[in-house]
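We begin with a single chain expressed as structure tokens, specifically the form predicted alone.
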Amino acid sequence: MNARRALLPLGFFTVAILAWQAAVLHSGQRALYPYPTGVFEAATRTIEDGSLFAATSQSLLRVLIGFALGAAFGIPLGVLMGFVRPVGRAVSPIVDSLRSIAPIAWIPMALLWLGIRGNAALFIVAYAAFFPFVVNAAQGARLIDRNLVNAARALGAGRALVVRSVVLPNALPAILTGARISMAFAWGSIIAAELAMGIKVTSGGSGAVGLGQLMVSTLYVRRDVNGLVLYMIVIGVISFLIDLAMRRLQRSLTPWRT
């Protein structure tokens, strides 16, 4: 019974495939539509000649460095405004209006100011990052149990220690839970980014190329509907790897959660 549960999935996606590739290859048209093997002989061509593993690397690169910028900032800003109410009543109000604009409205300030090399697109991805985290770490300080903050006060424990033997503990999996939210917005912030400087960094010969640039070059120099297929797989099976990833490590931090 549960060989047929696993084979009935695999066999509607085989004949999927199949279909996929009889519908192209009829219809005449392979230069427009893509089709299964013109997407594996693009992985192929693409892996071989390394633009493949170089452009996502690079999109990675600028991922987890915009992610860690939004974490640095956005943890203590977060703990912060949580922790001290007088401080979370100042600020939310900017927090609010500011993560209420889409981080894909500020790419062309963000060429404008920081150019088209790459640090624009880290600037849009930590922006994307900042807010979950600064979102997810207050509502875990302003959820703790101000008995245990009078308690380890009343030991003589300063301030600092307060935050970091109290409150950054309990506040951990509702940071956590930020992380995760982050790292699937910076995934899909510096796509956007990466496509919308794309075709002038990619003329411009620059080495730091990402996904999104990689498309755009397909797209527009090489015109190769199975290289933007197999750009589209690939930032899918990234993101679903990610956030098993995520999960993952919040489920080693707070075990006491599953």
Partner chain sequence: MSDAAQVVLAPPPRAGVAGRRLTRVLEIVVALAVVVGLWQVTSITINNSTLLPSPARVFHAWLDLLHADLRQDVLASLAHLGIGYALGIATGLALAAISTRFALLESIVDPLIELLRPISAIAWIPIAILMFGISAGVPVFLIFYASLFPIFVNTVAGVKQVDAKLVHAAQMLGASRRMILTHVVMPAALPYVLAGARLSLGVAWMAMVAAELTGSDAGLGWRLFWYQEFFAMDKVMAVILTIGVLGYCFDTLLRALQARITRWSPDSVVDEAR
Second form
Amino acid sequence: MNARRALLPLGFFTVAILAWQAAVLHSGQRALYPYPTGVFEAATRTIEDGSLFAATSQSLLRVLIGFALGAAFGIPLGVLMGFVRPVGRAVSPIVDSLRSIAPIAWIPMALLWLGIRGNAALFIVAYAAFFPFVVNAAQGARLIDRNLVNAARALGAGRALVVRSVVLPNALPAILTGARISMAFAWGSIIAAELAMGIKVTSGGSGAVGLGQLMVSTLYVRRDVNGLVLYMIVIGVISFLIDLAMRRLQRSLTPWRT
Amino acid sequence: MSDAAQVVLAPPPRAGVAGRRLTRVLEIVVALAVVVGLWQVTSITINNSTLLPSPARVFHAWLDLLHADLRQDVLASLAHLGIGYALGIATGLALAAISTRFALLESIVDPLIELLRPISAIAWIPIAILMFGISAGVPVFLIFYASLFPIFVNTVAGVKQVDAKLVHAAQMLGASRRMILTHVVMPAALPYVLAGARLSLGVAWMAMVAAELTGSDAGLGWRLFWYQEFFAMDKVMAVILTIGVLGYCFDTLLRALQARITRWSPDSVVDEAR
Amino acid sequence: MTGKIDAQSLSKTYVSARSGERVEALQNVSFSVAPHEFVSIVGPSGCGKSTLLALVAGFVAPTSGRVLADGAPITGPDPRRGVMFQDYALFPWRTVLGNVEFGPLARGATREAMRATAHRYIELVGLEGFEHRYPHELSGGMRQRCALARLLANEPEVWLMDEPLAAVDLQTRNILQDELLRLWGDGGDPGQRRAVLFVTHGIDEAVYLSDRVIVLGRRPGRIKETVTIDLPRPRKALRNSAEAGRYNEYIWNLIRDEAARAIVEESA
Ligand SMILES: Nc1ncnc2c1ncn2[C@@H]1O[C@H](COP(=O)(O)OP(=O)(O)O)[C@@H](O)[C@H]1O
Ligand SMILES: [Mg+2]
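Next block: the form predicted in complex with the partner chain, after the form predicted alone:
Next comes the full complex, and the chain you just saw is listed first.
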């Protein structure tokens, strides 16, 4: 039963890929349509010349920095908003309205403020990563059992200790959920930002080229459709791995949650 | 009969609700005033209307745009959104219906979705530009693609979580298979479907801006780079704020709809953390 | 011996789809319920009471043995056998009225007939004025009444009830027990009564309500003894009587050891 269930999709996808290959080769329009072996060739080529790795690590680096910035500003603000109710009530409408702006919409301002060398993309990523942290940390800190706080106070804990030993651990699961969403957002936004920059800044040459810029030059300069599909697959695989890693992290840091 | 049970159910006292609402509005007004004030002070300090246009300037630009391009841009974006979102929701619901109804098709649809889902809509932009050229096709396709997954995943989850006891209850009351579908499975899944629709709209909105920026010849996102060409940063800011306000309005609207349609539910808005 | 319900050598083994683990919930259980009889099933938790009821309702099929209703084998749920679930299983998106109307709706009643039937039974259980409340806006006792009205509105010949009073507080439970007896016809013509199979873990409740009490032992669930409650009806005056007390004690002695073991096993 189980084996048969796995066999059907496996067979389906094998046939689909073979049919795709055959259809493109048969049509004689290899330059126009991507096809499986072509994608594979693009992969070997870009891996050998190092361009795939260079661009991917460039994008990932920006994501990590942006993510760290988002966490550094987002978690404290969120915990403050959740734990001190008046602050939360006053700040949350601001956060909500800023959150509604698609991060990528800031790209013209970011380019102006921070230039084309990659910091503009960093701004977009940090902006995208910031809000899931704020929202989830605030929720985690707000949904605390007041009895726990009172119990800690009764045991003689001061405000700082209460925050450190009760509020933060209590909010940790929510913060980690925020981190997972943040990371996914950040990864989506870096590609968007780099695409927009690649399209806007046609001069190229700016040293720090990420996956997005690579896609633009593959699209407009080299017109290599197989390369484009390859980069899409890379983007998908990385976001899959990111999600997997974040879930692992979540499970190992908060083992009491199922 | 037992009066005791009825006493418990007397409605809670409503006093103070209006007062609390007023405080709430005041808090929001004060918060916004602080932000605008900070912005104003910063822009005065920087004293460079390109680098950071002042709130007043942006507001004037916005008023100007209202009578000029902005209406057109908003309409173009809404057209992209309307078509792409409708297609995405319809396709997502259809796929979910198929995959929950037929185990055989589920074994194909599910892995397909799981394979495509990590590939964000953004990653499709170059291919979409190849397929459609710089045109409305790019944002429409991206919005379609982005909204497909949340609605699909949530609908499937909603159908799977239907309490077997409720199905049994309907059966023992004599309900037919069809009636169980329309009167038990569908209403039970509805909160999840609505939550999915809201999530879909959120990601669709982001995809729309990105797609218009990079691959469209109309819409709010496209306008951003257009004004940037002329370094009309006050207009750029006006468009950015318009994007934020519209996004906020859509989400609020859907949230209200959600609360209204599922007011039978104790926690009437099923929410997924975002 | 064809009763309203005949269970013949029922066994049920659950096999976990994932681990393949087998749980023998019931083993060789036979009993019958006469047309106007009130039969209770008591036993420690996990002894298979709900399983037994689900078999009679037709929600699950037995591993071996069979259940007959009016002499015919049960193949699935049937509106002639109404069920009241442990946590009521009210449709949360339907109001009280909508829930009670569901049965008539399912059986193709006209709008007017449906509404009239629903109102009659809502009144009968004392929920008038609450027709337009959603289940989550009701107290436990009222939900219970709503579930009862929903069951009655279909006018089933057999009432299958799975711990219907377990989730309400003690005072409410006493009131609802008396209500249930009244609706069943405790004080009236025995010929008007329905056949009832009533699952409970409250021994006193079983004794107070029933004509017969089936005592189940656990792991696997088997009938330990069937106790006929020879108390006159109506029962109202007998709730705290010495006779009832003697029955309580007798049944308690039958299951005390197992109940204690159930607690230990569950915490293990
Ligand atoms: N669907 C099921 N799958 C597997 N095991 C079950 C299932 N339903 C009940 N059981 C097991 O069968 C036994 C009897 O359960 P149940 O009939 O619910 O007992 P009771 O209602 O008396 O508490 C328990 O050990 C329970 O874990
Ligand atoms: Mg049970």
